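In structure tokens, one chain follows: the form predicted on its own.
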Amino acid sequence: MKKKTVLELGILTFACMQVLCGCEKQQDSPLMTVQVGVACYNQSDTFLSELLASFKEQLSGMETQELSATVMQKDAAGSQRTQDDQVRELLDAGCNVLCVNLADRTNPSEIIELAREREVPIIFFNREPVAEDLMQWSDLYYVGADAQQSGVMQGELAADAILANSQIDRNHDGKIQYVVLEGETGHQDAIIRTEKAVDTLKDKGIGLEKLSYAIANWNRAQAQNRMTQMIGQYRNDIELVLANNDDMALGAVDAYEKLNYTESTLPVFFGIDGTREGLRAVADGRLAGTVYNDKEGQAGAMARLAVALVCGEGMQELSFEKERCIYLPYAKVTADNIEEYQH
């Protein structure tokens, strides 16, 4: 019996030594972990949710035996104070890089200070901070697109449609009566998209008469409500609807459909973003066009930048503008090229 016990002890000792040797081998090639903390202004935003889904997918695809990646996500529901607290929670949880979609693009100072204290870099995305704020610290970056380009392209799409179809000017007065659905009061992208779309239409020689505008906070249901109110006021006078994003353009379409307007009395609708629903609406002819905001390209740039910042290599492979910004170009989408953008 004693011999058996000694034998068993020897076997157990040998097994333990094998495990320890295995651990030492693993320690020879340590695993690098990219722990991304994502803070978004409102994850019910359709474009944002699609961008973040692509980000997580592309980041996961970059994992190797030497590199693992995790994502923790917080939703501020539009409150900058809430987002500040959430960033603190993400840092306390051990995140070593932050991706921040600001609730208030003019007020990032507390987030920046929190990250700087922990030496954790920040990638701002989709909502660009004021240029001076981006220069507060060397480890601040931005990934997104140029709002001015999207407004110009929306204006070009609308101008092309009007010049190709005289029936858009239903009352034949030589002017297009239009309304605007804006994303957010005082929001830089909303202001720029609207101004550039209208300026581009005028530059193309299109006579315009602005009937009204409404703030719908990038939201489809709010846009439907605001559009219903404008229809009640202007009836069949509205010939063109310019919306700062696809969700609001679709909300405007919803309002007309709910009121059972016939196709001959509908205005033309244009959005921006190229969300899945927006692209489907272009394919179905419910939207005359949209401007594609390259969410896959932005998501990929965010993923590569996050890994490079944590691992300390790969930055030279990224194309920066203004030293710390990565901008992906927009593209015009109509029924003629919709198949290129639907996956």
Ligand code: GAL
Second form
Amino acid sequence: MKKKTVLELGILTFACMQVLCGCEKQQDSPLMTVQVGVACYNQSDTFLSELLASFKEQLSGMETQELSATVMQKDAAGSQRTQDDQVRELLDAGCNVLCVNLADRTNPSEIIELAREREVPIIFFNREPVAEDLMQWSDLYYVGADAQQSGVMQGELAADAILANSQIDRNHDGKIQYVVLEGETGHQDAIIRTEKAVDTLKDKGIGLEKLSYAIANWNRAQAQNRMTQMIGQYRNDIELVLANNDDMALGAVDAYEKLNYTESTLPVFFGIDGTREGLRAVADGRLAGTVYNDKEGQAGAMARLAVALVCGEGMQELSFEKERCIYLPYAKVTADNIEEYQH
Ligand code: GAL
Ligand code: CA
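For comparison with the form predicted on its own, provide the form predicted in complex with this ligand.
Zooming out: every chain and molecule, the one shown earlier first.
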């Protein structure tokens, strides 16, 4: 057989590569880059750090030969001013889609204006802007979950536990003495979760006596502090702790552990989120239950939406409510179904 010339070999190799890659069109389809700028209200927030880890994983799983994705992340450490500046930096760095977890959910105007000037769409997530703000421009979206549903589910979990176990009413007075650990004031998930959990317990016919509440800003150490104070005041009287999230429920458990309380004098604790630590505590019985805040679902929706907004394809596969919002459902988690959630 005649020896192939260098040129012929080159052509052959190129043809083989095209077949192998299945990318005959590659020449005329340029590489699309989704450059996501993520602005987070506070990176040390447990739920959000788990959500963002999942977001990065799912986004990079969407990369193909035609599509590359990068993520640049900023931490506002609770300040809206800082976050406004960070969004400007993300836009200057060339981000073509933004995922914004507002520091102050009532104050997105500056960010909206900056993004609008450069025509870069914004996906708000987890901290829901008020409806009028989302209407400021047509390229604004929201991905999150329905706060009301999580409150109702927490109330149902607590009601089921109380109805199934008469020992929870430790002083047998026919009422459950409870305290609430709340997230940040003004956060949709704090106000609504507390209200709905308590209403649901009442609807189920549970007699209640609210002893106290404390704001612990979603934070485990703050919750431990506030719980220690409440234990100092109410001693063995507290029968139920409703926490707006798992980290605060765990902080409450920490407070009792530190004071060496024994099991017979412990209240029952309920959280929301199903963080890694939260799920572990449900599995070992430290928490009686939690409500799963579907971080993988939310992160997946954010990733698909970000790609669709940049590439202009795939919007019809996403299901929107109120035109531009995506809400992922919550789910109840107890020792009975924990295996479905622990991976
Ligand atoms: C909630 C979540 C909290 C905290 C908060 C931050 O949805 O349950 O743990 O992450 O968002 O905005
Ligand atoms: Ca009681």
